[in-house]
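To begin, one chain is listed below as structure tokens, in the form predicted on its own.
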Amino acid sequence: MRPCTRIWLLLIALSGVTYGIGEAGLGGKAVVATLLAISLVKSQLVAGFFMGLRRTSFMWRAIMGGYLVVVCGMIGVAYWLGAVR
């Protein structure tokens, strides 16, 4: 089995996990943190294997990783601010 096929199957499995969490109606800060972590892992896998960043210099991987962390962090802060009120 090719590595991209394994990554694709892992992405499908992680999507199934997030779907299951959503269908179960779970909520709270821990669940949101878990979903954001899964989204971060999925986006890193897509960037690394399907966008080809795995074979680029560290600078490009750091830029993309930093971007993903900032976006997930902003989503987390927005959720936290909404949950506090």
Partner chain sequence: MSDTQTLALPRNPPGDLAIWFFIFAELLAFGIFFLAYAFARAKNVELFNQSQLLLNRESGMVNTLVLITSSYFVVRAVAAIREGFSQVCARWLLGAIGLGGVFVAVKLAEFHAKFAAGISLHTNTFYMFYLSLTIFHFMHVLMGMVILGFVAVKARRGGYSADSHTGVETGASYWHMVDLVWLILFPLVYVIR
Contents of the next structure:
Amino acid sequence: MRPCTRIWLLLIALSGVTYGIGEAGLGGKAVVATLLAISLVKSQLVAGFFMGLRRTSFMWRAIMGGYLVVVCGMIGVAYWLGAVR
Amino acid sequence: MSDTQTLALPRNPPGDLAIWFFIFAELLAFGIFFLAYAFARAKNVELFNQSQLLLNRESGMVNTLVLITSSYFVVRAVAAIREGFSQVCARWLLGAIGLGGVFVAVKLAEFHAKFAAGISLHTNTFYMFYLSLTIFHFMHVLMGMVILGFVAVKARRGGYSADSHTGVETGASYWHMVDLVWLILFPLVYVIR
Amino acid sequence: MFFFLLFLALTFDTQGVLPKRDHRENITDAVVRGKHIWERNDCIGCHTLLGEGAYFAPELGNVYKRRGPDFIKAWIKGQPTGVPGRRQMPQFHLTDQELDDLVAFFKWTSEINTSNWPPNIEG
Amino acid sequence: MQYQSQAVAKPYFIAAIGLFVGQILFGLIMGYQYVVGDFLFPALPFNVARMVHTNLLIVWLLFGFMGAAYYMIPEESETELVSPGLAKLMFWIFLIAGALTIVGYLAVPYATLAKMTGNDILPTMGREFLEQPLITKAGIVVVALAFLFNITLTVLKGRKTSVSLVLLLGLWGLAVFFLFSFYNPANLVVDKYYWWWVVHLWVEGVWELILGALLAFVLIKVTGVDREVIEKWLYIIIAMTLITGIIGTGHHYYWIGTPEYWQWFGSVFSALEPIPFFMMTVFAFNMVNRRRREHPNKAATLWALGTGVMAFLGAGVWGFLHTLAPVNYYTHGTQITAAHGHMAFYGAYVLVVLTIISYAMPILRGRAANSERAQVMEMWAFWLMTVAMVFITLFLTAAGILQVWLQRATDTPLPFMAVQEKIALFYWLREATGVVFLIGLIVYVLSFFAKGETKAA
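Target state, the form predicted together with the partner chain; input state, the form predicted on its own:
Complete assembly follows, chain above in first position.
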């Protein structure tokens, strides 16, 4: 099986997990953290393997990785703020 | 910064460098929009949680699978052209565009249901964000389909080769960006609560 | 291009909801005439209206609520104050009818839903 | 000079500088009126002085843009201008119409001027920056059409470059959006909504395209860097400009009666507006560092770099300071806005026009660059004006912060005029730096008359 096919199946599986959590109607800090982590992993997989950033210089990977970490992290912060309020 | 010489890098990402500036600009716009959503929610948790339950999570999930798969098709298209198979490349691209069409159809059905229920930008803050974000993304899908369409037509005519196929990679990179944005948008707006 | 389309879509949507926020059913002939008096004398060259204009003289979007109709008319009639060194407002020689129209314009303007701007009555 | 018809740019540039001087003089009068309120009253009320100040700015920048286009387009298109005669005719029409308008502002009360010029037929006057009488507005349209006709046909018959296409797009956009100045509905909210289509979409939209094209042209000439490299930058910058700037219009739609979602759209997109300006700065410095030749005109390079930096500071940083809706709630319509307006216009548009003048004027006068002495004077002028502008901005910002503090963000707000008296010190400081600016401008004008050896073009 081609590596990209494996990545594709992995992405499908992870999306299934996200959907499952949504169907179960779960909430709370741990669930939010899990969902954000899954999103981060998925988007990194797309960026690295599909967009081909994995074979580029550090700068490109850092820009994309940094962007994803900041966005997912800040979303996490916002949810945490919403939970403590 | 716009040629390899000044960057002094081992490798640039695939496709025309200009598209990457564009991609990062778009990602930045989406990123700030996502954060605006998240922080607006922090002030209004109840409203967001209630409204979120009324979204059609099934169609969101279907569209996630559709976009991931279409992105995968595009990867296969690039792989094909790297080996010089123009027609194979074109077929994968057409498949990806077809899936884009499925996304559009599902999304339109979803929008139709919402509009029929009388929901608009003014219903509440949640729906303002839901509609803005998804419509904004929707327009990117349409734009991506147009780009892939041009690339597919050119590939069909044998316009690319194993040595020269920047155009395919450029279109592919844009399409992956559209997919990547959705991978954050879907959990954020439809699931996380 | 794409962003311009989005901008047009938002403009279209805005046009649709504006009537609820600007109460255009209250735009009487007096309000229309008042707006022209406002423009004809270039009031915006010193004052702000809903925060836009020159920053030389007070905000007038909420002047109706701050001062009331009689004060506004008396004030305009009494200009310039002639206090040495103080900022001066010209005498525009408005008729009573024109003053009423201008006040009608200020009244309507003060009723626009501006998302609670300005933060307080001083503008 | 490679093409004879480029010479028509010269009167445009001279007129631009002349009107610039006028603009600054009126600025100083207004600055003085801010502290000594009855200065020149009733001969010259503040609103008239302000009208002259802002209208002169717009008109001289337009002269600068037109002169720049007449200079650049023949060289870019590698062909003579279609009609140099038309360009000369339009120069005189525009200059005379402009002068008459200013005389009208100064000679009769504004209401009388409105009556004389047919404002009753189609009322368009008395709105900020669009104070021009109906006939002047119509005149602007005629001049703009003749100008665009001339320029567009020249581009069409010659070589088409990215620089000339971006410039054309910007100039056409300028003309198209100006048409909204004729739309003045009785509903103030709708009036303001479309008023911004002229004002915002000019200065944060199509004018930026013109700015980018002018800067790219001068950088190609003075650095000798490959055209392809510069064009790629130009494309990316204008793409970013349009992505952020168009929906960024929303930052004007927070408090004028428009729906509240504009607070989100405006904040999100205008928060990104500094990016194209930042890229412009990086672009200018990058190209100069990679220059392939030492152009004898060092002053032009300085102006170009200054454009990048000051546009970023004024439009980017000072714009960002108060563009987010929660901040803007308190700063809207205060001296903070004035601070931003001054530095943004100076950094982005004044400097880019002076850049192209600095580059083109020596060539129009038959030499590659001015004498050493003249260039030194020009650089002095640059630093005097730029440093003065930085301080004007800082003082106005300080005044604005105090104003917000005393009048807006407090439980015991003071009335407007009481606050103005409390911040008078900053207005005095601003006026003093304004005088320094004028000195810089005088040095600049004198640099055109400086003697010394020059190399032939």
